[in-house]
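Take a look at this single chain in C-alpha coordinates; it is the form predicted alone.
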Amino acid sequence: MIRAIYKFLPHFIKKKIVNNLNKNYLFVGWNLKTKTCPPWKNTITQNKILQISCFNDLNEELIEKINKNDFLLNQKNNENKNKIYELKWRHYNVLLSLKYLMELKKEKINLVEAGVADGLTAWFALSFLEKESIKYDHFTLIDSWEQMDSSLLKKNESKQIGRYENNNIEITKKNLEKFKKTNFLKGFIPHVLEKYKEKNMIDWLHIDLNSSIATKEILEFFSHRLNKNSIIVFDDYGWPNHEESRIEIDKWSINKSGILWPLPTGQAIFFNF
(Lines of atoms letter the chains of each structure in order from A and count residues from 1; the text may use other names and numbers.)
(Lines give C-alpha, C1' and ligand atoms only; values in the text may rest on other atoms or scores of the structure.)
Protein backbone atom coordinates (compact mmCIF):
# COMPACT_ATOMS: atom_id res chain seq x y z
CA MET A 1 0.00 0.00 0.00
CA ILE A 2 2.78 2.42 0.96
CA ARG A 3 4.66 1.63 -2.25
CA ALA A 4 1.52 2.29 -4.31
CA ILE A 5 1.06 5.71 -2.69
CA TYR A 6 4.77 6.54 -3.07
CA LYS A 7 4.58 5.78 -6.79
CA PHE A 8 2.17 8.69 -7.38
CA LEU A 9 3.96 11.29 -5.27
CA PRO A 10 5.54 14.28 -7.07
CA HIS A 11 9.27 13.92 -7.69
CA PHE A 12 10.29 16.75 -5.32
CA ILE A 13 8.39 15.11 -2.44
CA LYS A 14 10.00 11.74 -3.18
CA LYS A 15 13.37 13.46 -3.11
CA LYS A 16 12.65 15.05 0.28
CA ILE A 17 11.60 11.68 1.70
CA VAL A 18 14.74 9.97 0.42
CA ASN A 19 16.98 12.77 1.71
CA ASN A 20 15.35 12.58 5.13
CA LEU A 21 15.82 8.80 5.30
CA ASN A 22 19.48 9.13 4.30
CA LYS A 23 20.46 12.08 6.48
CA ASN A 24 22.11 9.93 9.18
CA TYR A 25 24.34 8.07 6.75
CA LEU A 26 27.89 9.27 6.09
CA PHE A 27 27.79 7.93 2.55
CA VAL A 28 24.92 6.98 0.24
CA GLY A 29 25.44 5.90 -3.32
CA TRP A 30 25.72 3.08 -5.81
CA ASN A 31 23.55 0.69 -3.76
CA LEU A 32 25.72 1.35 -0.70
CA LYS A 33 24.68 3.03 2.54
CA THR A 34 27.00 3.27 5.50
CA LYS A 35 27.32 5.09 8.81
CA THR A 36 31.04 4.34 8.95
CA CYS A 37 33.52 7.06 8.04
CA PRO A 38 34.40 7.10 4.32
CA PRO A 39 38.14 6.95 3.56
CA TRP A 40 38.37 10.37 1.91
CA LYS A 41 37.57 12.13 5.21
CA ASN A 42 41.17 12.65 6.34
CA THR A 43 41.88 12.63 10.07
CA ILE A 44 45.43 13.88 9.53
CA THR A 45 45.93 16.34 6.70
CA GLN A 46 49.45 15.20 5.89
CA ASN A 47 48.67 11.48 6.02
CA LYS A 48 49.99 10.67 2.54
CA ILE A 49 50.41 6.93 3.05
CA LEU A 50 46.85 5.98 3.99
CA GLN A 51 44.88 8.71 2.24
CA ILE A 52 44.66 10.18 -1.23
CA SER A 53 44.98 13.86 -0.41
CA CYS A 54 43.88 15.12 -3.84
CA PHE A 55 40.76 12.96 -4.15
CA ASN A 56 38.18 15.48 -2.91
CA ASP A 57 39.75 18.19 -5.06
CA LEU A 58 39.53 15.97 -8.15
CA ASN A 59 35.91 15.11 -7.38
CA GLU A 60 34.95 18.78 -7.06
CA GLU A 61 36.95 19.64 -10.20
CA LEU A 62 35.00 17.08 -12.22
CA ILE A 63 31.66 18.36 -10.93
CA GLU A 64 32.64 21.89 -11.91
CA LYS A 65 33.64 20.70 -15.38
CA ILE A 66 30.27 18.93 -15.79
CA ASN A 67 28.38 22.03 -14.66
CA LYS A 68 30.29 24.10 -17.24
CA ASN A 69 29.78 21.46 -19.97
CA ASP A 70 33.53 20.96 -20.16
CA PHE A 71 32.92 17.27 -19.45
CA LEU A 72 29.89 15.74 -21.15
CA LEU A 73 28.05 12.73 -19.80
CA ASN A 74 26.63 10.75 -22.70
CA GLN A 75 24.63 8.21 -20.72
CA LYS A 76 20.95 8.79 -19.96
CA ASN A 77 19.94 9.77 -16.42
CA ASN A 78 23.52 10.60 -15.46
CA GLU A 79 23.51 14.30 -16.21
CA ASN A 80 23.78 15.72 -12.71
CA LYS A 81 26.51 16.28 -10.17
CA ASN A 82 24.74 14.09 -7.58
CA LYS A 83 25.67 11.05 -9.69
CA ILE A 84 29.35 11.90 -9.22
CA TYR A 85 28.87 12.06 -5.44
CA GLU A 86 27.11 8.69 -5.55
CA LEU A 87 30.05 7.19 -7.44
CA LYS A 88 32.56 8.64 -5.00
CA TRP A 89 33.51 5.40 -3.24
CA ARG A 90 33.83 3.64 -6.59
CA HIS A 91 36.25 6.27 -7.87
CA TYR A 92 38.18 6.29 -4.61
CA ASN A 93 38.84 2.56 -4.99
CA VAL A 94 40.09 3.14 -8.53
CA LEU A 95 42.60 5.73 -7.33
CA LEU A 96 43.63 3.62 -4.34
CA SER A 97 44.58 0.82 -6.73
CA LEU A 98 46.86 3.27 -8.56
CA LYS A 99 48.26 4.50 -5.24
CA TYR A 100 49.18 0.89 -4.47
CA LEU A 101 51.15 0.64 -7.72
CA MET A 102 52.88 3.92 -6.96
CA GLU A 103 53.97 2.67 -3.53
CA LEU A 104 55.57 -0.35 -5.22
CA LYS A 105 58.07 2.17 -6.60
CA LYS A 106 57.35 1.27 -10.22
CA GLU A 107 59.25 3.70 -12.43
CA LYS A 108 56.57 3.53 -15.11
CA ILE A 109 53.21 1.85 -15.47
CA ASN A 110 51.09 0.91 -18.46
CA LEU A 111 47.31 0.95 -18.28
CA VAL A 112 44.29 -0.44 -20.11
CA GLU A 113 40.59 0.22 -19.58
CA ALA A 114 38.00 -2.03 -21.23
CA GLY A 115 34.59 -0.38 -21.09
CA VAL A 116 35.08 3.37 -21.18
CA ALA A 117 31.76 5.08 -22.04
CA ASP A 118 32.16 8.83 -21.49
CA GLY A 119 35.51 8.42 -19.73
CA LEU A 120 34.59 9.08 -16.09
CA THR A 121 36.91 6.42 -14.64
CA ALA A 122 39.66 7.22 -17.14
CA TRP A 123 39.46 10.92 -16.23
CA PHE A 124 39.94 10.15 -12.53
CA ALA A 125 42.80 7.75 -13.23
CA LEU A 126 44.61 10.05 -15.66
CA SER A 127 44.13 13.09 -13.41
CA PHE A 128 45.58 11.17 -10.47
CA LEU A 129 48.58 10.03 -12.50
CA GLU A 130 49.18 13.66 -13.44
CA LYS A 131 48.77 14.97 -9.87
CA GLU A 132 51.13 12.37 -8.44
CA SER A 133 53.62 12.68 -11.34
CA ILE A 134 53.33 8.96 -12.05
CA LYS A 135 54.95 8.13 -15.38
CA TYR A 136 53.23 5.90 -17.89
CA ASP A 137 53.96 4.86 -21.47
CA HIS A 138 50.38 4.41 -22.60
CA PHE A 139 46.77 4.29 -21.44
CA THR A 140 44.72 2.23 -23.90
CA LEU A 141 40.94 2.74 -23.90
CA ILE A 142 38.82 -0.04 -25.42
CA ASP A 143 35.09 0.28 -26.12
CA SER A 144 32.56 -0.18 -28.92
CA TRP A 145 31.01 3.24 -28.18
CA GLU A 146 27.77 1.69 -29.47
CA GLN A 147 24.78 -0.04 -27.94
CA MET A 148 25.51 -3.55 -26.71
CA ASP A 149 25.52 -6.35 -29.28
CA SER A 150 22.96 -9.08 -28.48
CA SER A 151 25.15 -11.75 -30.09
CA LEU A 152 27.80 -11.07 -27.44
CA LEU A 153 25.40 -11.42 -24.50
CA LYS A 154 24.15 -14.53 -22.72
CA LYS A 155 20.42 -15.14 -22.44
CA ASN A 156 20.12 -13.86 -18.88
CA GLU A 157 22.06 -10.72 -19.85
CA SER A 158 19.46 -9.70 -22.42
CA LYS A 159 18.41 -6.68 -20.35
CA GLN A 160 21.69 -5.09 -21.45
CA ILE A 161 20.49 -4.95 -25.08
CA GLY A 162 20.02 -1.36 -26.17
CA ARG A 163 22.12 0.08 -23.35
CA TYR A 164 24.81 2.66 -24.08
CA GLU A 165 23.31 3.64 -27.42
CA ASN A 166 24.17 7.26 -26.59
CA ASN A 167 27.86 6.55 -26.19
CA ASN A 168 29.98 8.59 -28.57
CA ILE A 169 33.74 8.24 -28.96
CA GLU A 170 34.10 11.88 -30.02
CA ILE A 171 32.56 13.02 -26.73
CA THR A 172 34.94 10.76 -24.81
CA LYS A 173 37.95 12.05 -26.76
CA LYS A 174 36.86 15.62 -26.01
CA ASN A 175 36.49 14.80 -22.30
CA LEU A 176 40.03 13.40 -22.18
CA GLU A 177 41.71 15.67 -24.73
CA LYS A 178 44.24 17.20 -22.31
CA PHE A 179 45.80 13.78 -21.69
CA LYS A 180 48.22 13.02 -24.52
CA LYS A 181 49.21 9.39 -23.94
CA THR A 182 45.79 7.88 -24.60
CA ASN A 183 45.08 5.34 -27.33
CA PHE A 184 41.45 4.71 -28.36
CA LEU A 185 40.47 1.30 -29.76
CA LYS A 186 36.88 1.33 -31.06
CA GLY A 187 35.06 -1.95 -31.68
CA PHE A 188 33.49 -4.98 -30.06
CA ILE A 189 35.49 -7.49 -28.05
CA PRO A 190 37.09 -9.84 -29.06
CA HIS A 191 37.51 -8.49 -32.63
CA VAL A 192 38.81 -5.08 -31.55
CA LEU A 193 41.70 -6.74 -29.71
CA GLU A 194 43.36 -7.34 -33.08
CA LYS A 195 44.10 -3.60 -33.05
CA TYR A 196 46.03 -3.79 -29.79
CA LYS A 197 49.69 -3.40 -30.80
CA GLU A 198 51.36 -2.39 -27.52
CA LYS A 199 54.37 -4.60 -26.80
CA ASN A 200 54.97 -3.56 -23.19
CA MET A 201 53.42 -5.54 -20.35
CA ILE A 202 50.66 -3.78 -18.41
CA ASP A 203 50.36 -2.94 -14.72
CA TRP A 204 46.73 -1.84 -14.40
CA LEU A 205 43.60 -3.13 -16.10
CA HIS A 206 40.11 -1.77 -15.43
CA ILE A 207 37.21 -3.90 -16.71
CA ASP A 208 33.67 -2.48 -16.94
CA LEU A 209 32.07 -4.36 -19.82
CA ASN A 210 28.65 -5.44 -18.47
CA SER A 211 29.06 -8.66 -20.44
CA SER A 212 30.44 -11.98 -19.20
CA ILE A 213 31.57 -13.04 -22.70
CA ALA A 214 33.54 -9.82 -23.23
CA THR A 215 34.94 -10.04 -19.69
CA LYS A 216 36.16 -13.59 -20.30
CA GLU A 217 37.74 -12.57 -23.63
CA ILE A 218 39.55 -9.57 -22.19
CA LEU A 219 40.91 -11.62 -19.28
CA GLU A 220 42.20 -14.33 -21.60
CA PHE A 221 43.79 -11.75 -23.89
CA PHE A 222 45.65 -9.88 -21.13
CA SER A 223 46.48 -12.84 -18.87
CA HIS A 224 49.95 -13.16 -20.39
CA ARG A 225 50.42 -9.42 -20.69
CA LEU A 226 50.29 -8.66 -16.95
CA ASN A 227 53.40 -7.54 -15.13
CA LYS A 228 54.27 -8.99 -11.75
CA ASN A 229 52.52 -7.01 -8.98
CA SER A 230 49.93 -5.69 -11.42
CA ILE A 231 46.29 -4.97 -10.63
CA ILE A 232 42.93 -5.69 -12.25
CA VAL A 233 39.93 -3.66 -11.07
CA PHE A 234 36.56 -5.25 -11.88
CA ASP A 235 33.56 -2.94 -11.93
CA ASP A 236 30.81 -5.56 -12.31
CA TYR A 237 31.81 -8.22 -9.78
CA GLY A 238 29.18 -8.04 -7.03
CA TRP A 239 26.06 -6.86 -8.85
CA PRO A 240 23.09 -9.28 -9.03
CA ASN A 241 22.46 -8.42 -12.70
CA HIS A 242 26.08 -9.28 -13.52
CA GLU A 243 26.28 -12.70 -11.90
CA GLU A 244 27.53 -14.28 -15.16
CA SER A 245 30.49 -11.88 -15.14
CA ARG A 246 31.28 -12.78 -11.52
CA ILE A 247 31.27 -16.48 -12.44
CA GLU A 248 33.72 -15.86 -15.29
CA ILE A 249 35.99 -13.78 -13.04
CA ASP A 250 35.95 -16.47 -10.34
CA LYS A 251 36.76 -19.22 -12.86
CA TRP A 252 39.60 -17.17 -14.32
CA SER A 253 41.16 -16.21 -10.97
CA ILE A 254 40.93 -19.57 -9.19
CA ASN A 255 44.23 -20.91 -10.57
CA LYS A 256 46.05 -17.60 -10.78
CA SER A 257 48.84 -16.45 -8.49
CA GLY A 258 47.19 -13.61 -6.64
CA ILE A 259 44.31 -12.49 -4.44
CA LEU A 260 40.80 -11.51 -5.51
CA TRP A 261 39.42 -8.92 -3.10
CA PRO A 262 35.63 -8.30 -3.44
CA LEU A 263 34.44 -4.87 -2.26
CA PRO A 264 31.04 -3.71 -0.91
CA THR A 265 30.75 -1.26 -3.83
CA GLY A 266 30.23 -4.22 -6.18
CA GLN A 267 33.80 -3.89 -7.45
CA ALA A 268 36.60 -6.40 -6.92
CA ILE A 269 40.37 -5.99 -7.16
CA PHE A 270 42.72 -8.76 -8.26
CA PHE A 271 46.28 -8.38 -6.99
CA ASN A 272 48.50 -10.28 -9.39
CA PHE A 273 51.64 -11.74 -7.77
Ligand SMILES: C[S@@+](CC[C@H](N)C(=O)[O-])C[C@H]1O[C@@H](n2cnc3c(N)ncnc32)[C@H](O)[C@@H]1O
Second form
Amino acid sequence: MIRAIYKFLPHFIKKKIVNNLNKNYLFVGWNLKTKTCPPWKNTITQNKILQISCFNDLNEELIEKINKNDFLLNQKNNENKNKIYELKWRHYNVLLSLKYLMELKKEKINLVEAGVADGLTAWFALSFLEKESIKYDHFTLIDSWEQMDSSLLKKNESKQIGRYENNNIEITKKNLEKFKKTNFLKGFIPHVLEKYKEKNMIDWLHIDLNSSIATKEILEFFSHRLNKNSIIVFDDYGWPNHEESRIEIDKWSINKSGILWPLPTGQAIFFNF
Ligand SMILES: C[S@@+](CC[C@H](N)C(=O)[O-])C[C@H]1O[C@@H](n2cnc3c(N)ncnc32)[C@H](O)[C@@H]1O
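Can you switch from the form predicted alone and show the form predicted together with this ligand instead?
Okay, now the whole complex, with that chain kicking things off.
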Protein backbone atom coordinates (compact mmCIF):
# COMPACT_ATOMS: atom_id res chain seq x y z
CA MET A 1 0.00 0.00 0.00
CA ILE A 2 2.71 2.50 1.09
CA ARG A 3 4.75 1.51 -1.99
CA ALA A 4 1.79 2.14 -4.28
CA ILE A 5 1.27 5.64 -2.81
CA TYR A 6 5.02 6.38 -2.98
CA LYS A 7 5.04 5.48 -6.70
CA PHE A 8 2.66 8.33 -7.50
CA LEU A 9 4.39 11.05 -5.45
CA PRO A 10 6.12 13.88 -7.33
CA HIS A 11 9.90 13.47 -7.73
CA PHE A 12 10.81 16.36 -5.39
CA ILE A 13 8.73 14.89 -2.56
CA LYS A 14 10.29 11.44 -3.10
CA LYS A 15 13.70 13.12 -2.92
CA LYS A 16 12.78 14.87 0.35
CA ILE A 17 11.61 11.59 1.88
CA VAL A 18 14.78 9.76 0.81
CA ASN A 19 17.02 12.58 2.10
CA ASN A 20 15.21 12.54 5.41
CA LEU A 21 15.52 8.76 5.76
CA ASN A 22 19.25 8.95 4.95
CA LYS A 23 20.13 11.96 7.08
CA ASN A 24 21.90 9.98 9.81
CA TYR A 25 24.05 7.97 7.42
CA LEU A 26 27.63 8.99 6.67
CA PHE A 27 27.62 7.42 3.23
CA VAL A 28 24.80 6.40 0.92
CA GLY A 29 25.39 5.13 -2.56
CA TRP A 30 25.95 2.21 -4.86
CA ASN A 31 23.95 -0.28 -2.81
CA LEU A 32 25.72 0.77 0.37
CA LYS A 33 24.30 2.71 3.31
CA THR A 34 26.45 3.04 6.38
CA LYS A 35 26.97 4.97 9.58
CA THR A 36 30.65 4.04 9.69
CA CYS A 37 33.06 6.80 8.74
CA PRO A 38 34.09 6.91 5.06
CA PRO A 39 37.88 6.76 4.57
CA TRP A 40 38.13 10.19 2.93
CA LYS A 41 37.08 11.87 6.19
CA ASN A 42 40.41 11.87 7.95
CA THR A 43 41.06 12.85 11.52
CA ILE A 44 44.54 14.15 10.69
CA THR A 45 44.44 16.14 7.48
CA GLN A 46 48.14 15.89 6.72
CA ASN A 47 48.41 12.14 7.29
CA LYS A 48 49.77 11.00 3.93
CA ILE A 49 49.67 7.29 4.74
CA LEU A 50 45.97 7.29 5.63
CA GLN A 51 44.92 9.86 3.16
CA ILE A 52 44.45 10.16 -0.54
CA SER A 53 44.73 13.89 -0.27
CA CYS A 54 43.62 14.68 -3.81
CA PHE A 55 40.51 12.50 -3.63
CA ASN A 56 37.85 15.17 -3.01
CA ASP A 57 39.53 17.49 -5.52
CA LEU A 58 39.39 14.78 -8.18
CA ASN A 59 35.68 14.24 -7.54
CA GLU A 60 34.96 17.94 -7.86
CA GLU A 61 37.14 18.19 -10.98
CA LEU A 62 35.23 15.39 -12.67
CA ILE A 63 31.82 16.82 -11.73
CA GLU A 64 32.87 20.15 -13.19
CA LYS A 65 34.01 18.43 -16.38
CA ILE A 66 30.69 16.57 -16.65
CA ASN A 67 28.73 19.78 -16.10
CA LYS A 68 30.76 21.53 -18.82
CA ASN A 69 30.45 18.53 -21.18
CA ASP A 70 34.22 18.08 -21.08
CA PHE A 71 33.63 14.53 -19.90
CA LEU A 72 30.72 12.79 -21.59
CA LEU A 73 28.72 10.06 -19.92
CA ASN A 74 26.50 7.72 -21.85
CA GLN A 75 23.41 7.98 -19.75
CA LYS A 76 23.00 11.71 -19.98
CA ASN A 77 20.70 12.84 -17.20
CA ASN A 78 20.56 15.16 -14.24
CA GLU A 79 21.58 12.39 -11.90
CA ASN A 80 25.14 12.32 -13.28
CA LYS A 81 26.46 14.53 -10.54
CA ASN A 82 24.88 12.32 -7.89
CA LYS A 83 26.28 9.27 -9.63
CA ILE A 84 29.84 10.49 -9.02
CA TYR A 85 29.05 11.04 -5.33
CA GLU A 86 27.42 7.62 -5.09
CA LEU A 87 30.49 6.01 -6.62
CA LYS A 88 32.82 7.73 -4.15
CA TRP A 89 33.65 4.69 -2.05
CA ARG A 90 34.23 2.61 -5.20
CA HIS A 91 36.62 5.18 -6.61
CA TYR A 92 38.36 5.57 -3.28
CA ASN A 93 39.10 1.83 -3.28
CA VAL A 94 40.45 2.04 -6.84
CA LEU A 95 42.84 4.82 -5.83
CA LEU A 96 43.80 3.07 -2.61
CA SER A 97 44.80 -0.01 -4.63
CA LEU A 98 47.10 2.21 -6.69
CA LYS A 99 48.50 3.87 -3.59
CA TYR A 100 49.32 0.43 -2.23
CA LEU A 101 51.26 -0.39 -5.41
CA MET A 102 52.99 2.95 -5.27
CA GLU A 103 54.28 2.22 -1.77
CA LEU A 104 55.30 -1.31 -2.74
CA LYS A 105 56.91 -0.89 -6.16
CA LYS A 106 59.91 1.20 -6.90
CA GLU A 107 60.00 0.60 -10.65
CA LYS A 108 57.48 1.55 -13.33
CA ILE A 109 54.14 -0.24 -13.25
CA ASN A 110 51.88 -1.52 -16.03
CA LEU A 111 48.11 -1.37 -15.88
CA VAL A 112 45.12 -2.89 -17.66
CA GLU A 113 41.41 -2.21 -17.42
CA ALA A 114 38.93 -4.68 -18.93
CA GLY A 115 35.49 -3.05 -19.22
CA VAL A 116 36.03 0.66 -19.78
CA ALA A 117 32.78 2.14 -21.17
CA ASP A 118 33.08 5.95 -20.92
CA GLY A 119 36.29 5.70 -18.95
CA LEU A 120 35.11 6.73 -15.50
CA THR A 121 37.34 4.39 -13.49
CA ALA A 122 40.16 4.92 -15.95
CA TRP A 123 39.90 8.71 -15.52
CA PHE A 124 40.22 8.42 -11.74
CA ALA A 125 43.11 5.96 -11.99
CA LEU A 126 45.02 7.94 -14.64
CA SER A 127 44.46 11.26 -12.85
CA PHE A 128 45.77 9.75 -9.63
CA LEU A 129 48.86 8.29 -11.36
CA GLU A 130 49.56 11.75 -12.71
CA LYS A 131 48.92 13.62 -9.45
CA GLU A 132 51.13 11.27 -7.46
CA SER A 133 53.77 11.11 -10.23
CA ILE A 134 53.51 7.32 -10.25
CA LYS A 135 55.62 6.05 -13.13
CA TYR A 136 53.92 3.70 -15.56
CA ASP A 137 54.78 2.28 -18.96
CA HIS A 138 51.35 1.63 -20.38
CA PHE A 139 47.69 1.67 -19.40
CA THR A 140 45.79 -0.70 -21.67
CA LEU A 141 42.03 -0.22 -22.00
CA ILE A 142 40.03 -3.17 -23.31
CA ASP A 143 36.35 -3.00 -24.32
CA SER A 144 34.13 -3.94 -27.24
CA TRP A 145 32.57 -0.45 -27.20
CA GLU A 146 29.53 -2.21 -28.63
CA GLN A 147 26.34 -3.60 -27.15
CA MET A 148 26.76 -6.78 -25.16
CA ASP A 149 26.58 -9.90 -27.22
CA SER A 150 24.25 -12.76 -26.23
CA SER A 151 26.76 -15.40 -27.36
CA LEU A 152 29.17 -14.14 -24.68
CA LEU A 153 26.62 -14.17 -21.84
CA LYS A 154 25.25 -17.02 -19.77
CA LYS A 155 21.51 -17.73 -19.68
CA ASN A 156 20.96 -16.04 -16.34
CA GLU A 157 22.90 -12.97 -17.49
CA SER A 158 20.40 -12.34 -20.29
CA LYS A 159 19.40 -8.98 -18.73
CA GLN A 160 22.77 -7.70 -19.99
CA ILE A 161 21.99 -8.43 -23.67
CA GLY A 162 22.02 -5.22 -25.66
CA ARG A 163 23.42 -3.09 -22.81
CA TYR A 164 26.06 -0.48 -23.57
CA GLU A 165 24.75 0.05 -27.10
CA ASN A 166 25.61 3.75 -26.80
CA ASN A 167 29.23 3.10 -25.94
CA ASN A 168 31.51 4.92 -28.30
CA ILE A 169 35.30 4.56 -28.31
CA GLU A 170 35.75 8.05 -29.75
CA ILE A 171 33.95 9.57 -26.75
CA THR A 172 36.09 7.53 -24.35
CA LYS A 173 39.25 8.60 -26.18
CA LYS A 174 38.13 12.23 -25.90
CA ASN A 175 37.33 11.80 -22.19
CA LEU A 176 40.85 10.48 -21.62
CA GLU A 177 42.70 12.55 -24.22
CA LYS A 178 45.00 14.34 -21.79
CA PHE A 179 46.61 11.04 -20.80
CA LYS A 180 49.25 10.02 -23.30
CA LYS A 181 50.29 6.50 -22.31
CA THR A 182 46.94 4.87 -22.99
CA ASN A 183 46.51 1.97 -25.37
CA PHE A 184 42.96 1.22 -26.57
CA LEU A 185 42.08 -2.37 -27.55
CA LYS A 186 38.65 -2.49 -29.17
CA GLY A 187 36.85 -5.80 -29.61
CA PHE A 188 35.11 -8.59 -27.78
CA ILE A 189 36.93 -10.62 -25.15
CA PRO A 190 38.31 -13.25 -25.72
CA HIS A 191 39.01 -12.53 -29.46
CA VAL A 192 40.39 -9.02 -28.87
CA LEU A 193 43.14 -10.42 -26.66
CA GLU A 194 45.01 -11.51 -29.81
CA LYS A 195 45.78 -7.80 -30.24
CA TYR A 196 47.49 -7.55 -26.85
CA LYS A 197 51.19 -7.24 -27.68
CA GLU A 198 52.70 -5.88 -24.45
CA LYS A 199 55.76 -7.88 -23.41
CA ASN A 200 55.99 -6.63 -19.83
CA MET A 201 54.16 -8.25 -16.94
CA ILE A 202 51.36 -6.21 -15.40
CA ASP A 203 50.90 -4.89 -11.87
CA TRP A 204 47.29 -3.72 -11.78
CA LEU A 205 44.23 -5.16 -13.45
CA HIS A 206 40.76 -3.67 -13.09
CA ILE A 207 37.95 -5.98 -14.22
CA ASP A 208 34.48 -4.49 -14.71
CA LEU A 209 32.79 -6.53 -17.43
CA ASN A 210 29.35 -7.48 -16.08
CA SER A 211 29.91 -10.80 -17.83
CA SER A 212 31.17 -14.01 -16.25
CA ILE A 213 32.51 -15.49 -19.50
CA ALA A 214 34.57 -12.40 -20.28
CA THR A 215 35.74 -12.22 -16.64
CA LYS A 216 36.91 -15.85 -16.77
CA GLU A 217 38.71 -15.30 -20.10
CA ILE A 218 40.49 -12.17 -18.86
CA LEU A 219 41.62 -13.94 -15.71
CA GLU A 220 42.98 -16.88 -17.67
CA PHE A 221 44.75 -14.61 -20.14
CA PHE A 222 46.44 -12.44 -17.51
CA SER A 223 47.17 -15.19 -14.96
CA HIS A 224 50.66 -15.71 -16.38
CA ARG A 225 51.20 -12.03 -17.01
CA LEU A 226 50.82 -10.87 -13.41
CA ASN A 227 53.90 -9.57 -11.64
CA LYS A 228 54.69 -10.63 -8.09
CA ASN A 229 52.84 -8.36 -5.67
CA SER A 230 50.36 -7.27 -8.30
CA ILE A 231 46.71 -6.44 -7.72
CA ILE A 232 43.42 -7.28 -9.38
CA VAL A 233 40.42 -5.09 -8.54
CA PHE A 234 37.09 -6.75 -9.30
CA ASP A 235 34.21 -4.33 -9.65
CA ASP A 236 31.35 -6.83 -9.84
CA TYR A 237 32.31 -9.35 -7.15
CA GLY A 238 29.54 -8.96 -4.56
CA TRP A 239 26.67 -7.77 -6.73
CA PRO A 240 23.58 -10.02 -6.67
CA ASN A 241 23.08 -9.59 -10.43
CA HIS A 242 26.66 -10.73 -11.12
CA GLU A 243 26.65 -13.95 -9.11
CA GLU A 244 28.03 -15.84 -12.14
CA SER A 245 31.09 -13.60 -12.20
CA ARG A 246 31.68 -14.21 -8.50
CA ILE A 247 31.59 -17.96 -9.09
CA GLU A 248 34.23 -17.64 -11.85
CA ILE A 249 36.42 -15.40 -9.69
CA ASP A 250 36.18 -17.80 -6.75
CA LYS A 251 37.02 -20.78 -8.98
CA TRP A 252 40.00 -18.93 -10.46
CA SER A 253 41.37 -17.79 -7.12
CA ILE A 254 41.16 -21.15 -5.40
CA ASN A 255 44.61 -22.39 -6.43
CA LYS A 256 46.32 -19.03 -6.68
CA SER A 257 48.93 -17.72 -4.35
CA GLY A 258 47.34 -14.64 -2.85
CA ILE A 259 44.37 -13.31 -0.94
CA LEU A 260 40.96 -12.39 -2.26
CA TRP A 261 39.63 -9.52 -0.17
CA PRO A 262 35.89 -8.79 -0.66
CA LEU A 263 34.74 -5.24 0.11
CA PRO A 264 31.31 -3.98 1.23
CA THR A 265 31.03 -1.93 -1.97
CA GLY A 266 30.69 -5.18 -3.93
CA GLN A 267 34.26 -4.85 -5.19
CA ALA A 268 36.97 -7.35 -4.26
CA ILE A 269 40.73 -7.06 -4.41
CA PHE A 270 43.03 -9.95 -5.18
CA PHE A 271 46.50 -9.45 -3.71
CA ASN A 272 48.79 -11.63 -5.83
CA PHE A 273 51.84 -12.93 -3.95
C1 LIG B 1 30.11 -1.66 -16.30
S2 LIG B 1 30.79 -1.25 -17.82
C3 LIG B 1 32.38 -0.65 -17.44
C4 LIG B 1 32.34 0.62 -16.63
C5 LIG B 1 33.66 1.31 -16.47
N6 LIG B 1 34.63 0.53 -15.76
C7 LIG B 1 33.45 2.63 -15.75
O8 LIG B 1 33.83 2.78 -14.62
O9 LIG B 1 32.86 3.53 -16.35
C10 LIG B 1 31.08 -2.82 -18.53
C11 LIG B 1 31.80 -2.79 -19.86
O12 LIG B 1 32.23 -4.11 -20.19
C13 LIG B 1 32.21 -4.24 -21.60
N14 LIG B 1 32.14 -5.65 -21.96
C15 LIG B 1 31.29 -6.59 -21.50
N16 LIG B 1 31.54 -7.78 -22.05
C17 LIG B 1 32.60 -7.61 -22.90
C18 LIG B 1 33.34 -8.48 -23.76
N19 LIG B 1 33.06 -9.79 -23.90
N20 LIG B 1 34.36 -7.95 -24.46
C21 LIG B 1 34.68 -6.64 -24.34
N22 LIG B 1 34.01 -5.77 -23.54
C23 LIG B 1 32.99 -6.25 -22.83
C24 LIG B 1 30.96 -3.44 -22.02
O25 LIG B 1 31.07 -3.00 -23.34
C26 LIG B 1 30.94 -2.29 -21.01
O27 LIG B 1 31.51 -1.13 -21.55
